[in-house]
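So this first bit is one chain, no partners, the form predicted on its own, shown in structure tokens.
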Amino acid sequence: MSQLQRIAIAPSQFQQGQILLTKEQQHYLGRVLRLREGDRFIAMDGKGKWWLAQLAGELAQVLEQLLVGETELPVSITLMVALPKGNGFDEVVRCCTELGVTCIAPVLSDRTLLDPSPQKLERWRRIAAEAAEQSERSFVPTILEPVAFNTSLSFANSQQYICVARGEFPHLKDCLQHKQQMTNDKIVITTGPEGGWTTQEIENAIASGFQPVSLGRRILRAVTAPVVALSLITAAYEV
């Protein structure tokens, strides 16, 4: 089945052993990926499930369910991104959907200079739909809203961390390597705009539990860090 082409569809699309395309589906099927009537591909619903499905015409026929080989992370990972400015973010969804992620948390941090509309969280949520293809994930991440980092702080049952520049804090992977053997574990993970994070959010973070780290000696792109953060994450986890 590995070389069938896979496309995301919403667990609504499934109804009564048919799948039914929407125009862009069925544009992306016969255009894009030019398949005919009677083709074969994988349909996977974000939520763990793959049929195998016949193309014909504007639905498709689904002819079983298949076993979904494992490609998750037995960590669940919500990364929260200081929004960066231009299309950065577009690459942030799609790599760390790429790596493993659960869910991405844009946030708007006291130096977030990005204030995005509707049509863009549309976007991220199509991009991480097409990335999850890609990477043959059983799962498509979440990705949320916009909100004010200060007020998004609040998680219970999970390890925290804040991604700091400078200052002389542990590295990452040295804190992941204490709590590897954990499984079925919580990881929130947070990384900062161009000019880091406020002193004052730094604290805010601190009071809500979360654990300051590097991520290296090195200054990082906003777009960077959060690549280099769920990395470390993989390969502490990854079995």
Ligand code: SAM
Second form
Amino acid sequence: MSQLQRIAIAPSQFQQGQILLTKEQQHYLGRVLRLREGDRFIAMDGKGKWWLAQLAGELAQVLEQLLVGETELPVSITLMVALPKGNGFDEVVRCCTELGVTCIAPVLSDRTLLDPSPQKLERWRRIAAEAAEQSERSFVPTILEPVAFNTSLSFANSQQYICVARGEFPHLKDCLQHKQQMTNDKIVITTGPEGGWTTQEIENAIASGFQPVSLGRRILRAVTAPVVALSLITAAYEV
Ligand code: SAM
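Please supply the corresponding structure for the form predicted together with this ligand (the preceding block corresponds to the form predicted on its own).
What follows is the entire complex, opening with the chain shown before.
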């Protein structure tokens, strides 16, 4: 069963024991994965359910609901990333989905250079679904619409960290060690753009309950920093 290919399906595609496949999914299953009529695959709804399905033309028959593998982290992680230049955010979405992120919020900070088109959001959501399929996750992370950094700073009941490249701040791994015994933890962590955060942004974040943290002594690229932050959280919480 574990060798079967997986694809993410929107809950609305399930109808009376069948899955109505989109043209894109038919192409992917038939042309990319080379599945034929009658071949089986795993359909996941991205919200914690998996089904064994059998290809039947433009449809798939649902054969049975499957036990979901335990691939999710015991902590909810919201990652707020100041959008990097070019297509750098694609890589952030892909890698952080593989690492177990729950929600990714692209943010526009004072020094963000990118002005994303509406098509970008669809693209990021597709990348998150593909990465969740390949890493056998049971949930596809939520990708929120881009918003201004300063308007996205209020979160209740969570550990909140802002990664700051320069200055004398505690290392994220040390902060996590003190907190990781808590169950049902919620973590919100944010990383800046190529030009870094402005002083005002750091002060606003601190005023909203964010703790400034370091990811080590080297300056990481805007695309590398979220991946390192996620890796440290995963290492601290995975049992
Ligand atoms: N131009 C900025 C500077 O010279 O200070 C560096 C910005 S860095 C390329 C992009 C973002 O990655 C930073 O805003 C920060 O959030 C994060 N980052 C990079 N290296 C980091 C480190 N060693 N510790 C904490 N955060 C880091």
